[in-house]
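Below, in structure tokens: the form predicted on its own, a single chain.
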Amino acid sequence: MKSGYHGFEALWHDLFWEAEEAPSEVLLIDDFLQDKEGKSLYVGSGSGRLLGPLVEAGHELVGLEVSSEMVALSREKYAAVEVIEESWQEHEGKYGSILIPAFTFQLFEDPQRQLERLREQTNDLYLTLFFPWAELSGDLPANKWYFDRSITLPSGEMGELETRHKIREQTGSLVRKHRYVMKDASGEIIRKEETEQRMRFFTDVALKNLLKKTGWEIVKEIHNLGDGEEDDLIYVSTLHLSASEK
């Protein structure tokens, strides 16, 4: 079934990332790839925001992206970078390593089966996951629309993002609805689009049990994309995983 980012969600994705000024994963992935041999696969490569600079830095890397709109954006900006338009669940092949940054893994159903399949395709895996502290703590209101962020679009209009979420802590499930609103200079609404994401999240214990069950060992763990102090609340974990002996 076709999925992935489309419409405003695809067109505005990088603009929201840039406006947030969050740490980039480029340096973290570059470090992971330093001692890896053979071609690596980047699952969910999107617009090429990370893929392009990594290939330009000399890494043998191919992108895999299900959204035709994101693939088009990637090919437009990084014409020489290979991107395959296909879902990971349909993709076959073995790789020196596989990268799944930017929380993409949490969009997949049946995480145990996905990790088992990844184990068949590579011995080295880069994975970034987030934990929804703000939603669980009530800092963000559940089942209500709230303002998330806004950007000034290259065309001069304003792009706004509103979010509504529902969380099921017992099953580790987070459903987010996003409302993208384009406004003109006077504040009049030009167009709205809504999307929905269903994401998995894992406690530390649950994640480590899942990795052990599916044949993965943690080689390195980086907190909060390498930003902040060691005792800060961990909202993002980046993992270097290696296949354990069966």
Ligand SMILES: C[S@@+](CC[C@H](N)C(=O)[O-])C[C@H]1O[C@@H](n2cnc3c(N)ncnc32)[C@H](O)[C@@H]1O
Contents of the next structure:
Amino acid sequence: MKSGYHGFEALWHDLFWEAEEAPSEVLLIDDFLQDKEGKSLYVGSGSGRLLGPLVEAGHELVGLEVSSEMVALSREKYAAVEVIEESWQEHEGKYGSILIPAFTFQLFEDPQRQLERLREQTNDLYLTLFFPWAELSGDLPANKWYFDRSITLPSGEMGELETRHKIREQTGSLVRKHRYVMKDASGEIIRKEETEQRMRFFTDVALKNLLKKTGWEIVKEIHNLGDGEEDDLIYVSTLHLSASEK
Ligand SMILES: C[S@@+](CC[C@H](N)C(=O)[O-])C[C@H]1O[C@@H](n2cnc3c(N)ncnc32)[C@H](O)[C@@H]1O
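Same protein, different form: I have the form predicted on its own, so give me the form predicted together with the named molecule.
Every chain and every other molecule in the complex is listed next, the one we just looked at coming first.
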């Protein structure tokens, strides 16, 4: 299963994200970078949605993105912002810090190996992970297509997203199929595209064990992108990690 975004999934990525009205990670990343020195690598920088404003705010950042379509969107919107077109698993280099926001880390196979590799590339890591409470609790039905979200495209057409998921509890993975449907103003289907992705997820205990084993210490943890109440379920965890002894 490839982890890079293509087709409607790439083109409509930011519009769906906006439609969700979730708080932006720009301020959280800005806060993380305050006391960091040297160049940072942003893994899975996508269309530049967060990378662009961060570079414009004066941070020394380079984007890394495997999807040529995402890279093209980023270069079109933020021509002056450096983006390397490459899979992170192939990328060599050492950085002052590394950023992996927006759940991209969960698309990667073998999280332990990836955390070890990140440890070789930097001493300071920013990571945002999501936990699929809605899927695990049954609030979203498994093995069945359901309506997810819809957006109005800049061209006036409609973009609809339907999702179908299955949970593999033993391996801690969520396999999601997405069906992107473009419709004209009368509701007629113009085009459909299907994608599939597997996301690893971690219980709090499993994640803490994994971080300890791979030489990472939690310096700061932010819940639900800093939004909501103390005792809300934690859907999203943002971690500031620092290298420790294994
Ligand atoms: C959930 S999107 C997040 C995009 C961006 N961080 C944002 O918040 O707008 C994940 C991005 O990671 C990219 N990606 C996935 N696997 C990758 C890999 N192995 N190396 C580099 N980029 C990758 C995808 O193509 C996609 O653009």
